[in-house]
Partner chain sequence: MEKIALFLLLSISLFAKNLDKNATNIYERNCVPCHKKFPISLEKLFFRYLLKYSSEKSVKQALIDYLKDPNYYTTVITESNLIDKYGLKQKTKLTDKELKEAIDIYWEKYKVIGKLK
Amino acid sequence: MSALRKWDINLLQTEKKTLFSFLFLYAFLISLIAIFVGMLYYNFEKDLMLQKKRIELQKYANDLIKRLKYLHYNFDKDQTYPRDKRFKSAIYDSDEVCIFSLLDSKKIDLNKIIYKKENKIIYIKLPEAYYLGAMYVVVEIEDDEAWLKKVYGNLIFYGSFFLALVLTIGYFLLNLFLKPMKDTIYLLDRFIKDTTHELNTPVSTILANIETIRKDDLDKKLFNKIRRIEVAAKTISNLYQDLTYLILHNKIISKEENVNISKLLNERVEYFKIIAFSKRVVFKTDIKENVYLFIDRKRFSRLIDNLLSNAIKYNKIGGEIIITLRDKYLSIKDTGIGIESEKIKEMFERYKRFDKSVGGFGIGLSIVSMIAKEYDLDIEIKSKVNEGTEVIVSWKK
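Taking the sequence provided, give its structure as one chain in the form predicted alone.
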């Protein structure tokens, strides 16, 4: 099993975000350092190249000055500006106005001695006298940029090696730092798996036995006791189903089919009525008949169960749950405590709970999000504090 696969198993979504955010920031900072070092190396190599070219250009400039001197004293005999195949040149007066130019470069910085401009190397020299009125003699040659190709090659090779090295070191350092957290998460998952396994048999037994009781023959006090036991057992059963899904969802084989959502929704509402009754919460339904969706029945049932469970759990005493089903969407709206708009994005994070007075592990909406992503369902949440929350599940097909 690869290291990344181990991370995927041992880390929750939030921890994985932390891991990759750290690696991104680490890589970004290292990249900045690498770019800074690369720029220093580039400038060093450029300066080294210019120093080597300066000797050559200085010789060209001296040759040009000699020819300008000759032309200056023999201007009446020869008025042709000197030219040379090895370089191009120009002369400027003391006001930095061009007297004559053969240069390809149009704008010259006369305050420098030697510099590179695009693919040209330019050298400026002050002659000992103003021959032909020239205070500045400028020599220009082509830069073959062989040095630049060498610089780029070294930067790519050594830069890639350096980045790979520091990222590897960063990964193993982070792995070392996160080990205590991973161990804790592993123990928590192990505890949840063991607890879930032990819950199944007694809860199933309780619910099966309750179904066999003839409630019409019971007196009111005993009936209420049995009802409370049934509510508790169904709550535990629902939690068991959630935990099982979280632990085994990658191993559960999907069985997609055309599911009658209308029928399934009515069944799940009927199942949760006894739990809602314990808080005196009333269901109001507007369910269109024979709405079908191609999906795994058990997974969509999990989605509905968690939305209904949350609508009951976070509702007020004597509240309502309004359920609307149409061809392309399902809406479940409660009249409960609501939530601040800025916290809505956090609702799908696993183990995220906004009201600690309400039971649960904070995994319900995480499961809803997982199922929605798996089947390309859109989830929209609208909520106002002290007014309620509406969850809209929509699909295209």
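Each form is matched to the other, and the largest set of C-alpha atoms that superpose within 1.5 Å is called the rigid core. This structure is a prediction, so every number in the text was calculated from the model and none was measured. Residue numbers count along the first chain shown, from 1. First, how it differs from the form predicted together with its partner chain.
Summary of the rigid-body analysis between the two forms: the C-alpha atoms of residue 267 and residue 72 are best fitted by different parts' superpositions. Between-form comparison between the two forms treats the chain as two rigid units and finds the smaller unit turned 20° relative to the larger, from C-alpha superpositions.
Switch from the form predicted alone to the form predicted together with its partner chain and print that structure.
If you are looking for partners or other molecules, they are not here, because only the chain is given.
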């Protein structure tokens, strides 16, 4: 039972997709909020800086107006526009026509009082009288952007802190949301694990005892009964093997070796013959001898078992299973119900079952896919509805 406690709860592919979708959406929304807050903070700091600069610029503008006033009344004697080292300036009339300008900025928004444009701070003052016709007195200074460095520093520091905080909250929220789902999966897994574990001993006992029965001594009626028990026991045993693989495949140490898969395939066909016979399904084999593959024997056996089991399960009564083995591929073809081509991709999803009239958990092809991925085997499925399905497993030698 100690192994039971170590079994992992793995999130399925679709659940992972949902998880990533949620994370993406969450991160996107959080980023939007962060950008919005960041912009608010930036604008707030900019306004604060402009308010501070406004006092200084107001003083400059007043100085300039005083000099413009003097020039206005003495224009016949002096026509030199006042200049100041501390700032650059310009004057505009009431029709926003530039009277004179020393500014670096080309276009001035005269409807504003103070604003920042590129690296300049521009202040506009309306003098009490239009000296030299000037309705707008514009003063411009350089912005050293020290405040901006502080803002960026704060944005990076507090932004990172905020992001880390919301991601942590997001992680806890996600766990909270996923808890019911995880619990359900955990319960299901535990149920399957417990059931399979408890099934192993009696099924093995049944199969072992059937082996010991001398079939020749039995009358036909009893022989048929015993065969049906054997079929049922083998089906359960097969299911047990699948579930064990699914639950423990990470924990089982694989033992790769050169496996004579011709021999293994013949053994598995023989094993499944009795199950196939119950459905009057016949095996037609074209197995090349001594085909070897470097693989874990038990895992490849799982792969074959599942393909054979499916070929029987989804076959018609009295159908055929054509098995072909060559150096680089194995083909298992049935004459069963087939499947629509658009559903083929979904076949490898765990718990996916297209025909619920037949038994099973829908884990067979999922196991096949896992093993194929592990050993770099290619799987191709060809299927036609009501004609049958062919599964081709190929490998590079």
